[in-house]
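First comes one chain, alone, set out as structure tokens in the form predicted on its own.
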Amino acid sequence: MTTRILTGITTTGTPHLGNYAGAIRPAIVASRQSDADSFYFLADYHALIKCDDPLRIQRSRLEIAATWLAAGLDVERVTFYRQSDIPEIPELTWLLTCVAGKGLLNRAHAYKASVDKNVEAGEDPDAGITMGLFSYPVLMAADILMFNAHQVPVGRDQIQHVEMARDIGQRFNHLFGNGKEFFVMPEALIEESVATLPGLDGRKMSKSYDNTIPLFSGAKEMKDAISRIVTDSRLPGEAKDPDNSHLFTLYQAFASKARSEQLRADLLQGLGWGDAKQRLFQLLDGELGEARERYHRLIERPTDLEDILQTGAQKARRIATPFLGELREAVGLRSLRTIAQAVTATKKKASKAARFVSFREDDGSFRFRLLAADGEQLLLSRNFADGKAAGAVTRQLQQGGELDIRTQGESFSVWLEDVCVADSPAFADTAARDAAVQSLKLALTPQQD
């Protein structure tokens, strides 16, 4: 079975080591599996929620695209695109917004954190909070559900968004699926050892904390950043505690098991923090040096990157466009021309095949049935004293005109001059009943030559 994997990075800044270890690297590794169908994108619509600097977003889109490719993403094997190049995504976002519960979105971590911050500052709870921030989980759900991703590589802090995508997708399936599952239920994929890397100060590595280690900047800038990693005050020769060291956690995320165990042992034996930082620099420089060179070559050729992204968008839309057509059909956004053609075809079929069948009961009374094209019984008349009365009712029904149809539960009845003359069978549900009412109307509509 092929597993579809999808992930993206918001285009609000230059990728750092945490982005690489937590999202880019595991995603690229997963894309090389023979049973993987991978979708990777630049989340530039998401960027508009966080950033109102157009030049920053423009630069970030370039840098992040170059980062993916420099890190080894094979665009021949995967679908690589910008979110904003897929117009079906914002349309799907609206369809999902119409089924997403406000209570669900109230529980989103980012929204709750903003509200809590406002309350602590004595502000209005929603001060400065945009609808973009509030409905961010719906846009992320559209990203995931548009391509029916089975797995979504995310940091631990993003698991909730994958769970919300499941909730919203299930709701849509329930309301509009009519037995069909439009959306598969995605699962969050986390590489436990590097799900969230610590930054220079020990907090999660994040641009908002200004505690990141640059990914593809020069070696000197990387070395300078590593030198600022916060450590304890233990001197060379004193035993260090690797399990409580942010530096060791970073080293462990990139080193082999053997090299990690060696550094652990050396720290316990009193290796100085300066020497440990030098080892981390050498490790990262060795792993990222070639990718860094590829990155800078790509940055200098933005038109080539644009061509790659447009090719990826075309590939993505070959899936998104017809799928959105199915979803539009499901919610009732259908072409009137298509509806007219279907009605015409149904009328012709109904007029040729619908027929009245008269019969006599054992008690001597007369009744008739109206059968649809497929033989389904649409109506069974009440009892009439003689065949002439039954025939008069069938002729009156065949003449057309406004039908007095009264529904009750899963069935309906037909009335003439305020007298019930026929009843339908009981249907499975009200939807089936309503479909039968429509079939009845078409069957009794006189056809024009």
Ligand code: TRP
The other form holds:
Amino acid sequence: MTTRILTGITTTGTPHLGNYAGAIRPAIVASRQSDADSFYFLADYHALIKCDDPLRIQRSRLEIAATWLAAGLDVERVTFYRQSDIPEIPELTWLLTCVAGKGLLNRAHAYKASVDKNVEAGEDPDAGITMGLFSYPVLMAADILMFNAHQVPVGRDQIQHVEMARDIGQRFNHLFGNGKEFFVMPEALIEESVATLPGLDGRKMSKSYDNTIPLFSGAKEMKDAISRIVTDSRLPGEAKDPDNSHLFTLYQAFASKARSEQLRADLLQGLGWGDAKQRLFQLLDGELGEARERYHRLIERPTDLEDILQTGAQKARRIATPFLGELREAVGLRSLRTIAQAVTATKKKASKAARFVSFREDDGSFRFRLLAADGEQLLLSRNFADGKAAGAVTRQLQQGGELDIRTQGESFSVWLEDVCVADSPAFADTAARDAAVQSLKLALTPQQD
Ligand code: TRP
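What does the same protein look like in the form predicted in complex with the ligand, given that the last one was the form predicted on its own?
Complete assembly follows, chain above in first position.
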């Protein structure tokens, strides 16, 4: 069986070396496994939540698409698309919004953090918080559930969102599945082995710390950033401690074992930091130089990129469109044409197949059951002293007319002249109960044709 892997990349920035080592490179490696069916997409609707600068959104979509392709993503193998090219995603988001508990979303870390910040500042708790931020996890659930992903590679901060996708998907399955599991339950995939690269100052490489090494912008930019890596003040000739040097950690993330060992030995021998930086630059330039060229060629051909993304969207929609059709059907957004057909079909079926089955209890009393067309028991009668009394009741029921049906909890009973003559079994919930009441009415409607 193939494993469906899906992840989204929010399009607000330009990918840096940390994104490459932590997300892009491992995702591309994973997509090459023979049992993997990968879905990678630009989460540009998510980007709108964080960013109201259209130029930045536009630029970032271009740069991120080019980065993934330049880094070696094979669009023949994987499904690579833009979230906003799949209209089924916002549509599913709404279906899910209608089953997602507000209380569940109140607990989302990102929303809670914003509320906490407001409260601390003495502001209104919801000051500046958009519905986009609040509903962020529902949109993400739609991303994941739309393609029934088994595994979702994400950073730790996103685990909760994947769990929410499970919750929301499960709720939908339960409410509308009728025993069918529309949605697969996704798992967050946290790659423990994947490098979290240190940035220039040794803290995690992140745009918010302004300590990143650019990935594809240019050799000079990369060299400049490397020259700003913070080291200790040991001079050339003095022994360095590789295990306490994030320069060495960065080197290791890209070098072969042999090359890493060589640098380690040289640092212990007193290699100067300047030389070590030069080696890091040469290593990265060697590893990434060709991809950088590809990146710049792609950036210069936005129309080609657009075509690639459109092809990806078509591929994704071949799954999304029919699936959303099923989901709309499940919640009741159905064509009236199909309802007309269904009514006739059910009527015919019900009149043909709904049947009374009489039997005798051990104590000699007479009872009957009314079974629907599909064999489901709709009614079990009370006990009658003789077969005649039981027969009279079934005939009276078959004559049609207003039925006195009284519901209680998940069941209902049928009354004739204020005497209860039969009871339904207990159904799963009141919706199932009401459906059974409908089948009962249909089964007992005399047919004209
Ligand atoms: N929220 C994710 C992030 O910021 C991006 C994302 C959007 C995503 N939709 C997704 C990740 C679906 C995985 C699956 O990193």
